[in-house]
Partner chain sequence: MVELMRRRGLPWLLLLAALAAPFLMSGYDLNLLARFMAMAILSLGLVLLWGHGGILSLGQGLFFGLGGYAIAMHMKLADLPGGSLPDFMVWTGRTALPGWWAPFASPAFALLAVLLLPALAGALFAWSMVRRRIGGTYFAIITQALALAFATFLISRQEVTGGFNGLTGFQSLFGWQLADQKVGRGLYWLTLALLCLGFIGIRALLASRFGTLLGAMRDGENRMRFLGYDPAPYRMVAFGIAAFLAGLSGALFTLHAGVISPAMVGVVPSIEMVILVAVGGRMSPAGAIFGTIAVCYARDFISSSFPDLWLYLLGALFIAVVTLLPGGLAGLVRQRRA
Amino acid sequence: MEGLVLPQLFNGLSVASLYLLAALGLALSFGLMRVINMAHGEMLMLGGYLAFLTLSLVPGTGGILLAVPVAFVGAALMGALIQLTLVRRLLARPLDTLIATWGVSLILQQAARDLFGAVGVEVRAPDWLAGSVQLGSMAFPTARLFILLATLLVLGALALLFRTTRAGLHIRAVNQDRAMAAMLGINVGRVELMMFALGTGIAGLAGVMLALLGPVTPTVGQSYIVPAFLVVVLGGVGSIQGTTIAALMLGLVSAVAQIFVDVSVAQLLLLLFVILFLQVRPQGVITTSSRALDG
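How about this chain only, in the form predicted alone?
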């Protein structure tokens, strides 16, 4: 039994890492602006296709290291475009924002089908990512270890951004009291643009990680967008710490459930777990106080 449980728990950690990378952008944008970006899954897809193009041009280790910043910048620029053209204009109309970003997601999916086909493309990762690390009697896939490391680096970078930089100070000020931050001279619109682009950029990184595990398809992001929303709700809206804990919880619950049942039933049990947890603690794992939308 131990030989089955421990590898499955490790898989749960890697799945939790993907959930977290997919959910961080939603947590950042929704926590600050209360905007639900229905095209967020397509940012993962965009990151995956950018990784495919980068590794096609620059194969090997250099390619995967180059694909990470390319996917981040490409998805961040797409997010900035969506924020400037749609989200900013519809900020006071959340339902319209939801519908508009859903339309963007459909457009991006169709564009991917036209450019790359509906079947999907395989990312040719370096050979060292195709192997495994042997520890005792257990073998840990190198690609999943790489995903765990990338997730830890992203969390560390966000912690440094929020706690040690002037931009992070402005972000925290806007999140705490939007009107007062504006009165003190902080450009609230610029902060919102930066956060939205940062969130979609992190989703692009998640797309690179997904591309290491399977083919990139026009709908690849849709497989993770629902769990990402569940992570945000479970973690507590706008809380990075809560989002991290919630992603870990859902990844491990899903992995343990799959020991006893198939994947579809495991997804149902995951949803039931979230519902029951929110019945006991409706505010989520961590409660955050924010007046970002006041005034």
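Go ahead and give the structure of the form predicted in complex with the partner chain, now that the form predicted alone is out.
Here you get just the chain by itself.
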């Protein structure tokens, strides 16, 4: 049993880091704008294809290091476009935003199908990423360790951004009280645009990580997006800590469940876990207390 539990725990951690990368951007924009971008999964897909293109031009280690900024910027630009043309216009109607961004997701998927074909493309990762690190009796795949490291770096960078920079201060201010922040002269529209682009950019990064694990297909984002949505729901509004804890919980629950049952039942159990958890804490792991009646 022990020989099974430890690798599954590492697996859970690795799945959790992917969920977290996919969910961070969603959670950040949800905290600020109370909207969920249903095309977020396609930002992962976009990041994956950008990684594929970069690595086919520049193979090897340099390619993977170049793919990270390329995917980030590409997905962030796409996100900015979506925010400016759709999300901004639908801010007062969050449910309609779900529907409209789903339309974007359909169009992007079909575009990917037309450009790259319905069958996935394989990213040629450098050799050092394909091996594994031996620790005692266990082997840790290097690609998964790389993803864990990247997730930690992203979390660290976000913490720095929020705690130490002026832009971060503005973001926190809008997060706490939008109207008051606007009155104090913060350009709320710009902050929201920045945040949305940042969120989709992180999803683009997540796409590069996905490309290291398997083929990039037009629907690659779809398989991660529903768990990512659940992470956002479980994490509570607008808190990175909450999102991180929620991603860890879901990653571990699904990994541990997979010791006993198969993937599809594990997915059911995951959903059941979220529903039960919300019975106890309907506002998620971390709740920000507020006197506002309509938060």
